[in-house]
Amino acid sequence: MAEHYVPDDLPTRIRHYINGEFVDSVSGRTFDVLDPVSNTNYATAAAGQKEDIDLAVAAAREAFTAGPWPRMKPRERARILNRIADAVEAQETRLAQLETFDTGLPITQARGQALRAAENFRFFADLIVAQFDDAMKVPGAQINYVNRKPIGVAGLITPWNTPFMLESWKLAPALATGNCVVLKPAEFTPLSASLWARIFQDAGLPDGVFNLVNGLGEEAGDALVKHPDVPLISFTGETTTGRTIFRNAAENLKGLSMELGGKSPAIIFADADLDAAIDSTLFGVFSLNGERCTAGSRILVHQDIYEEFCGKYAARAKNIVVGDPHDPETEVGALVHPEHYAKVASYVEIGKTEGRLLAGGGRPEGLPTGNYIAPTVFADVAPDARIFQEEIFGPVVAITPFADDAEALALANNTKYGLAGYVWTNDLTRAHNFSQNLEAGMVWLNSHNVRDLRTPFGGVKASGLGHEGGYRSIDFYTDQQAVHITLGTVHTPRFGASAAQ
């Protein structure tokens, strides 16, 4: 096995960033940060508590009420956003190295994350300049128009899978619309998040507009959700945490956008392009180490092609290269953390009692240490099986046959989740009718997960609340104020006029 690559100049301390300064926790508390290949501690991160969140929110609130950012013209903000994008692109190689080291994602997949992050900032820079609002006219009587205003301090809570890119999904629209932010990144992967502060400083973002507090979800995250001066919470993470946030945000009636878990189906009909479907469904569950919310982790295959599909799919899965994330030949790297590795490994053992094991099933040969799990394929999985119903968030897939369209739809909708769906068929009528009946916030027809930034991103059922992306993000991060102006003579009923005469 090749020697584990460690990037140069790794920090040994990761600090908060509040009001333009890097600071330790008020309490001095820290937590260890592990790399997923060696599972050794490479840094200590400041462990944020309520008092650190209070300082960050106060800085953001002051920047919002008294600073220039919310009052800048869209073009001025857009210039800064584009400078941020330039800086992200300029650091693409370094960002990919750090992201791979911190998360265990293969380096070839981490490289694209930096470019996507930059594109998010460019997209919203363009969008706020092009943004226009409605005006409704009643000739000679009234004009009504909509005034969009930034809301205030946005609390952003982000996950540990592709963290830098997913942070950009929230940071770009929140900042573009004139809000100030407090970011609480996932505790497993704080490394790349710490880069935002310097990027924003160098781009000219005013102090206090961006604040970063590291820490555990139940401490720093909980304090951010409950803070009365944070009217917006955007959260990406698993469903159980989402329910807790929903309850805690209710006290102050906060605006919520939550992208939660998934157990997305990929439905393969008998008339599908089988080779293309196999390529897509392999990529859909084994890319990003299977640690992706939109993974097509339930594959439903028509009975006429079921055995052929299973055989070809398993053969390909066995050939997937598992190894050190920094090796460009690697297709599946190390899972993010030993706690998550233990969870996924437990589901692999459960799967051995619930399905026919076709590939994988445990640790790959030649990798005795690190959070490695071989791409694992189970066939003949019943719809009430745990590996069919529960989100595993790793390189594990369940394959189930179906007899007709009705059964396929029933199986596809037979979970509490509803994030994504993938449909493979050459029948155009079936493709559209079937996709529209899927209980999923997003559907891809004869395609893997390729998303246009203008489209809504979000799920239904236990997979989320609300949508972001394109103008939906503008809607979430702004208040829409209706302004009414009378142009003619005001004809108002004169209550009390007769009594006063």
Contents of the next structure:
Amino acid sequence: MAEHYVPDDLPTRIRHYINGEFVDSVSGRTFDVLDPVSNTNYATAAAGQKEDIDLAVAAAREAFTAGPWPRMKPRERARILNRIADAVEAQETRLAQLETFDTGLPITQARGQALRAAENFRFFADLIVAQFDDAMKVPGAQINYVNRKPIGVAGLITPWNTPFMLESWKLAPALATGNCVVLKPAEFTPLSASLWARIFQDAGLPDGVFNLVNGLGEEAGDALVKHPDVPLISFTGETTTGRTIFRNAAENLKGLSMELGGKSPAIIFADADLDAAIDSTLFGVFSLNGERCTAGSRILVHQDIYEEFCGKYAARAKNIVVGDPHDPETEVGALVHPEHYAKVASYVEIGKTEGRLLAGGGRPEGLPTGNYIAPTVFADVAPDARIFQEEIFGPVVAITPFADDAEALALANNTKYGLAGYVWTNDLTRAHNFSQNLEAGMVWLNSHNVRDLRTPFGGVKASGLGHEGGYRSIDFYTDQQAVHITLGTVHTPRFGASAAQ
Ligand code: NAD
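Right, the form predicted on its own is done, so what does the form predicted in complex with ligand NAD look like?
All chains and molecules follow, beginning with the one already shown.
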């Protein structure tokens, strides 16, 4: 087996970044960080507690109330955002190496993540410069206009799958609109988040605008959610965590954006382009190691093409290259952490009692250590099966046949989740009618997940609350204050006027 690749100059200590300084926790507490190939500790990270969150929020609050950032012209902020994008692009190779080392994502897929992160900053730089707000006239009586304002300190809580890219989703719109932020990245993968600090510093972001507190969700994350000076929480993660955050944010009535879990269906009708559907549904569940919120992890196939589809799909799944995440040939790498590996492996065992195993089914040959699971395909999975209903978040897919459109729709909508849906058919009328009846925040017709940054991103049911993306992000991170101006004489009922005469 090839020697395990370790990037040069790997930090052994990961710290917080508060008010322009790298610092340890006030308490000195740390937690261990593992890499998913050797499962050994390569670093310790500062474990933030309430007092660290308090310091970070105070710095962000000061930068918001007294600093230049919220008061800058959009063009001035946009220049800094574009410098950030340039720096992310310039460090693409290094970023991808760190991300791959920390998360186990294949290096070719980590590369795309860095470029997408840069694009997020460019996109919101453009958007705030082009931004205009409504003005409404009542002729001769009133003018009303919208004064859009940043809200204050935004708390950003992110997961471990594609960490750097997902952080950029929240950082870019929050900063573009003039807010100050405290980022709490996922504890499994804290490595790449600390790169933001230098990138922001070099780009000229004023101190205190961006603050980073590492730590466990139940400690640092919880303190951020409960902090009274943090009016906004943007969270991406599991549905159960989202519920806890929702409850904990209620006391202070915070603005919440929740991007949660999924169990998205891919529906293949008999008239679909079968080869394209196979390519796309393989990529849709096995890219990013299957650790993908929008994974098409349930494939529903019309009975007339079911056996043909299953045979071809399984043959390709068996052929997927699983291996060291740093090897450019690798298509599926190592799962992020031994705890997550154990969870996915347990679903593979459950699947063996719930479906017909067509490919995979455990650790791949030749990889005796590391968090590797062979791409696993189960057919004939019933809708009440756990592997049909529960998010596995790994390289495991359930295939189920259907007889007609009505049954396909019932199966597709038969989960608590509603993030994405993928529909494969060449019948235009069916494509639109079916898509519109899917209980999913996002639908792709004859495609896997390829998203224009202007479109809304978000789920329904247990998959989320609110939308991110394009103008929806601008709306989330700003208040739209309505200012009303009277034209001419103001007509007011004259209270108390008669008694005075
Ligand atoms: P997770 O919910 O375990 O953790 C996410 C973040 O929340 C981490 O930073 C964690 O430390 C923090 N956290 C945990 N408990 C907390 C608490 N009580 N208070 C505050 N913060 C807390 O999720 P994960 O395992 O890191 O990520 C995988 C999940 O994320 C999957 O369910 C996946 O579908 C979902 N996800 C959704 C999207 C989307 O856009 N819908 C995108 C990516 C991932």
